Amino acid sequence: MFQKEVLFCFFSQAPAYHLILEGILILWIIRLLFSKTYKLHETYKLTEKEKEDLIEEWQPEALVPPVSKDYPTLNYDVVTGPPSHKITINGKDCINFASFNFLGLLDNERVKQKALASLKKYGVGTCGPRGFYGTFDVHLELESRLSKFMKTEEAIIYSYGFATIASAIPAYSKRGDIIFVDEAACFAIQKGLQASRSLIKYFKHNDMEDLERLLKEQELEDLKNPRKARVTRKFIVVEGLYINTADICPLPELVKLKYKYKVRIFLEESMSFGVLGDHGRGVTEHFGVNIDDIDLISANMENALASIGGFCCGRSFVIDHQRLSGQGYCFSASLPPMLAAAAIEALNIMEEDPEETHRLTFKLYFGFVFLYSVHNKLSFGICLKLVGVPVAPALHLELERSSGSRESDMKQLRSVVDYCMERHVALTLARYLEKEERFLPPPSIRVVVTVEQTEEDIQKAVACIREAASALLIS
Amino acid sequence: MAARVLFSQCCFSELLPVWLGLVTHPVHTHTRSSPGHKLKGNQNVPHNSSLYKKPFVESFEETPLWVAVLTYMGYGILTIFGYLRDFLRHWNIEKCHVARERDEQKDFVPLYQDFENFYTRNLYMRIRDNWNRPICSVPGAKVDLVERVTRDYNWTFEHTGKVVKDIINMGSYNYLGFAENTGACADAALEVTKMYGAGVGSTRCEMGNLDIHEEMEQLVARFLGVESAMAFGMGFATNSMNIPALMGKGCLILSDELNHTSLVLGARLSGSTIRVFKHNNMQSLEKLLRDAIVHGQPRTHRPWKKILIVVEGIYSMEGSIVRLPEVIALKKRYKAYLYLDEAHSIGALGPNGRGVVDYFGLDSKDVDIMMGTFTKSFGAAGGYIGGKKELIDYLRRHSHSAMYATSMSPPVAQQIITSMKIIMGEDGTTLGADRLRQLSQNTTYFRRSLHEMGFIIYGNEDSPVVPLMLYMPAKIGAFGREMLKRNIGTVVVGFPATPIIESRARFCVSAAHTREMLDTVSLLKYHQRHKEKGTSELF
C-alpha cells in the first residue's frame, strides 16, 4: 500500500517528455528481443527451385577410383598348405624365408594338440565381448602367465595384434597430451597416434639427442605456462625392435630421459618377444633394465608366440585402466580360446627351452653374416645393401642405388623375389600403404630368418639371393 | 570403528536407491494401439509405408516422468555417497583399494585425473560383479560359470574352484546356435587345425594369403549375393580400418546417432566431416542430405567429393532395425552412398538369413558397401566387406588390414566356411533352414510373453536382440545378480553404453535356446514381478 502511493506520486512529479522517452525506450528494447536475428551466412535465401536444381546437379566422385591393372598387390601369392618353415606358394614348395615365424612353433605338434582339446571343450569362437560372458578361465590364464613371464603384475589379451597398441595408446593419452615418437614407428602406432588426438612430435630415428632436443623445447614451453604443465601428460613411444628398420631402440639411454624431463615409456615389442633376452622377455632383458622402469609394453603373439591376436602388460596402476576404456578390448569380441590355448602352450614351450632364444640368436648372427656377405660383394652386379643389425630377424634388403621411382625400385624387387621363389626360396616385398606412411621407408625385401632354417638353408638362400641380383640388378 | 564399520559397509547408501525402484516400477500398463500411449521419436506407422511389405512395428515407450525423477535422485544419492568415500579414502580412514602410481613416479604428471575415474570407482566398482563372469564351457544355450566371491566389494575376486552349472545364458551372441563343440562345424575345423596350425605369422598381402581364406571370401560373397568380398581378422577392425581408406578429407560422412564406437572411430580417422542424423529417423537424415548437398562444405562451400550414410542392420543397444527401404530411397535420390554395418543382422533377420536386405526383400546390390562380422551368427571370429568387384579389388590394395595386420586363422576361416554353407543348405540337410525358424518363433514368443507380463521392452517385434528397461541404477546390480541366484545370465547395461536415466538388462535369443528355457526365464520375472504385494521384482 505503502509502495503504491509512493510510485503514483514518482510518475505524476515526472515531467511528461520523461515518461514518453522512457515508454520509448521499453517498446524499443521489447522489439529488439523479438525480432528475428540474422545469421551472417543466411544473409541471402535459396528457393526451393534452386535447391532442386543444385541438388539434381551434383555429381558425386565414384566410390572408389580405379586402379591400374598391373599395380603390385593385384593378385595375392597363394599359399596351399600350412604356412609354416616348409610353404607351398602359388604352387612351387620353398622354404619360408617371409614368414615371422621366428621360433618355429607354427607347425609344432604340441601347439597343434592343445588347440585341438580346446576346440573339443569351447568350440572356435567366443559370440560375445570380454565383459558380456566372452571371459572365458582360458583367458585368465593367459593373462596370468604372460604377467608372470614377463614380470610385471598384469597382462591384458587383445584379439588382434594390430588393435592392441592401436588401443593402448589412445586409452591414456587424450587431446592436449604430447608424444615423442620415433619417425620409424610402425603403421599399428601411427593409426594409435592418431586416434589419440594429441600432440605429436617425431624425433629422428634412435637418435637421442634430438629426441632430448625435442624435451628440452618441451621444457621451456612448461616453465611458461606451468598451469598447464601440471596436466599435461608427455608420453615417448618407441619399438624395441623396428620393424622398418630391423634395428634396436637405446633403451637404457631412454629411461635415463625419462627421469630427467619426466616423460612416460610405452614400449611396443612385437618383434623382440621371444627373440631378444636370455629368456625371451624382449629389449628390457636384453638391456638389463628393470621392467617396472617402463610403463606400458605391448606386444602381439603373432610373431614369437603363433598364434593370433596382442597382449599388453605392465603394473596394474596402468592395465587395469585398459579394461574400461581400450576400445579394441571392450567393444571387440574376445579371443578364440583355441587360439589363447596355443599361445599358452608356446608359452610353456618358450619357458620350459631357453635354449631356444640361444638357438635363434645363433641362428641370427650365421644369417646376418651370410646375408652381410651379400653386402660386402663389392664386385659390380650385386647392389643390394643389408640393413638391419645382426640380432633382428627380420632384415632388410635394399637397392644400393635407387632408380628413381619407387615403382620401378618395386618392380626390379619383385623380380628378384619371383627368381628366387622359382628356385624353392620363398622370400617377399616389404609391403606399405604409400600414401598414408608418415615417413615411407624405401622400397625393399624382407628376409626372416627362424630357428627352423637350417645352415644349409641359409646358405642356399644367400646364394640365390645373389644370382637373382647378379642376373637382373645390372646397375 | 563403528563408524568405519557403517561406511564400509555403506548399506544405507546401496539400499536408498533400491527402496526407491521397490515402490515404483515402471509398468507398460495400455497396449500399443491406444491413444494415451506416448512414443517417442519413432512412431509405428512407418513414413512411406508403401515402401514396407510387411507391417514394421517398433516401439520406445517414453520414460515416464516420475520414474526419470527418481533415477535422477538415485544417481545424486550415490554421487553424494561417492565424495564422501572419495574423502574417506584421501584422510585414509577407508582402506584404499585403488591401485597407486610408483614412488619413483610420483613427481611425474599424473596418468589419470581424478575425476576421469569417479565414475569407475564409486558407482561401477560396487555393481562390477555382474560383468567380466568367466565361463568354462562353450558359450551355447546353457553355460558354465566359474564362481568367484568377493571379500572386499568387488575390489578383488578369488575363484572358488567350483563351478555354477547349467546357467541359461541370455548374454551370448549366438542367434543360430553355432556355439557348439560338436557337430560338422567343430569336426571341419578339427581336420583345418591339424592340417594348418593355429596361427598363420603373415599379413595377407605378403605370406598369409591361404587358399582356405580365398574360398572363404568366394563363398561370403555368394551368400551376400553381391559380386566381391573380402574377409578380416576382427570385426572392429573391419570398421575402423576399412572407412579410412574410402573416405577422406572433403568427404561427408553422414552417421547415426547410436553407431557403434568402431564406426566412429572409423569415421574420425578418415579425416573426413561427419554428420549425425537422430536414430533411424528419416526425416533428419533427408534434411542432413539437402543441406549438404545445397550448402556444400563449411566455409568454402565447395561441392563434397562423396557422402556416405553410415548405419547398421540391427543396433545393439536398442534392438532397432534400420529402416533400410526409405535409406535407399533417399540414397538413390541424393547420390548418397550406403555402408550398411550388418554385426547383429546378419544370419538373424530374414528368411533365408542373409540379413536385413533379406528381411526387407530388397537388392542387395542396392547397398554399396556391405559389412558384418562373423562373431555372432557364425559362431566364429571377424568381419567382412561385400560389394562391388571394383571395390573390393580397391580394399585388397589400400586396406590397412591387408597390409600391416595379420590374416584370419585357418580354423576360423573353416569355422565361417562350414556354417555358411549349413545356412545356405549346402551341406544337405535343412539344419539351417531350421534353426533360422525356429530363431524367428523363439524371437517372436519371448517377445510376446515380456510384453504380456507388462515389461517395457524396446526395439522391432523382429529383432532378437531384446532390451528391457531399468531405469533405476541399483535395479542395474539388483536385477543381474537375482537372476543369476536363479540361474540365468544375464547383460546389464548401464551409463556410458546407454543414456543415463535409461538403463537395461539386455536378451539375446537364440535358436538355441528351446521353449522350456524360455518359459524359465520370462515366468522367473513374472513370478518376481507378481509376487507379494505385486511390486518390484527384486525379492
Given for the second form:
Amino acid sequence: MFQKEVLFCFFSQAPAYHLILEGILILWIIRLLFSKTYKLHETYKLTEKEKEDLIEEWQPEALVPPVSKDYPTLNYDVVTGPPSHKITINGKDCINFASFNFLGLLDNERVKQKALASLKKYGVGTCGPRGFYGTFDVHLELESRLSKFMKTEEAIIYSYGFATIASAIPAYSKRGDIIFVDEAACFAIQKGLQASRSLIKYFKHNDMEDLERLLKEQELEDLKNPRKARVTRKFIVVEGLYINTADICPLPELVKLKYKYKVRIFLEESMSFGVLGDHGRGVTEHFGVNIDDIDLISANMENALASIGGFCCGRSFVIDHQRLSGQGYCFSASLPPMLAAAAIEALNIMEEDPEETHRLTFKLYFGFVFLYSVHNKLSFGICLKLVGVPVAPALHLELERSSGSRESDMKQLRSVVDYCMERHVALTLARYLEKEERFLPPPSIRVVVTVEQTEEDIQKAVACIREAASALLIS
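Please give the corresponding structure for the form predicted on its own, as opposed to the form predicted in complex with the partner chain shown earlier.
Next comes a single chain, given without company.
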C-alpha cells in the first residue's frame, strides 16, 4: 500500500512533458522488441550469360600509371668494358666524366688481382646474412681496417651502399623521436627517415640559423613536457658532401649546436670519403673536427674504394647495436668476399699513397676552374650555370633559366649530353625519382672529375660543353 502511494505521488508531481516523453520512449522500446530488425530483399539471380557479360565488361585498375616508351630511364646507354678513365658507351669510346671512380681504383691491377684470388678461394657470393653463416674472415678484416683508417673504435659493413644509411637511421631513431635533417639530403637518407617513423623536421640547406630556430622551438616544447623530453631522442642528419648540391656541410657549426642543444649527429660521407682531408678520411679531417664528436659516420664503398656496399663507424656500443637492429645487415646476404678483398686492397693503396688524394684535390680545383669558365665566359646569352664547390668531385651544370617545364629542361640538357658523347666525352644527367623526392632538385648534368683524367681531358670536356651550349642553348 505504501509503495502504491509513493508511485502515485511521483506521477502526480512529475511535469506533464516528462510523462509524455517517458511514454513515447516506452512505446518505442516495445516497437523495437516486437518488430523485425531488417527486411529481406528479394534476390535476383543472374543468368550465366549476364555473368559472362559482366566479366567481359570489367576492366581492372592499372597496376602502374602508363609510361611512354621513350621515357629517359627506359632507354639505357649500354656500357661494354670497365667504366674507368676511358669508357665504351653504345659502342663509342669516350673520356669518362660520369662514373664516381674518384681515385681511379676500379681498374687497378692490384685491386683486380686481390679480387680474383678471393674469387678462387671463396666463390662468387655468400648466400646468407651475417648472422647465418654469412660472416667471412675478410668481412672482419675489412671492418677492422676501416675502423683503424677512420680512427674509430669499430666499423660495420653492409652489402649495399644505399641500404647503409637507410638501415642505420631506423636502427636508432624510432616513433616518437625527432630528426632534424637538411632539405638537400639524398634519397637514401630520406628512405631511412621514412622507415624510422620519427618526427622529421627539415631545415633549409646548410642554413644553421634555420636549424637553430628549430632546435630552440623544440627546446621550448621540451620545457612544457619534461617527462616526455627525457625519453625523446633527437638527431641531426646531414651529408658531409651533398650529392645533390655538390657543397659541404658546415660541420664545426653543427658540432657546436650538438652540444648546445644536446642532440646527436649522423654524418653521411659517401661523396667525401676518400676525397676530403689529407688522407681521405672525409669532412671531419677536412675541418679538423674530432671524430668522436660525431655519433655515427656512414659511407658507401662504391665511389672512392670502387667496390660495392657501405660501412658505418663510431663507438663500439653504437656500432654493435646495428648488428642487432640494422635491417640491411641482418636480412641481406653479406658482401661477396671478393668485393671485401677488393675494398681492403683499395684501402691499402690509399694508406700507402696519401698523395693520391692530394692529386685528386688538385684535379678538382683544376676542373672546377675550367668548368667555371663555361659559366663565366658564356653566361651572357647562355643558360648554363655551375653548381658546387671546388673540392667536390661531382659538380652540376644547371640551366640558368628554366623553361618552366621540367621535361623540356631535361630534353635540353640531354641534348648537351648527346652532343658531347658524339665527340667522345661521357657526361650524365642527374637522375631522381621525381614522385618520391621530398625536395626535388632541379634538372642538371653531373660532371665527375677523377685522378685519372689529364688536364687535356678536362680542357677537352670544357670545350665540348661550351660548343654544345653555344649550338643548342642559344636561341
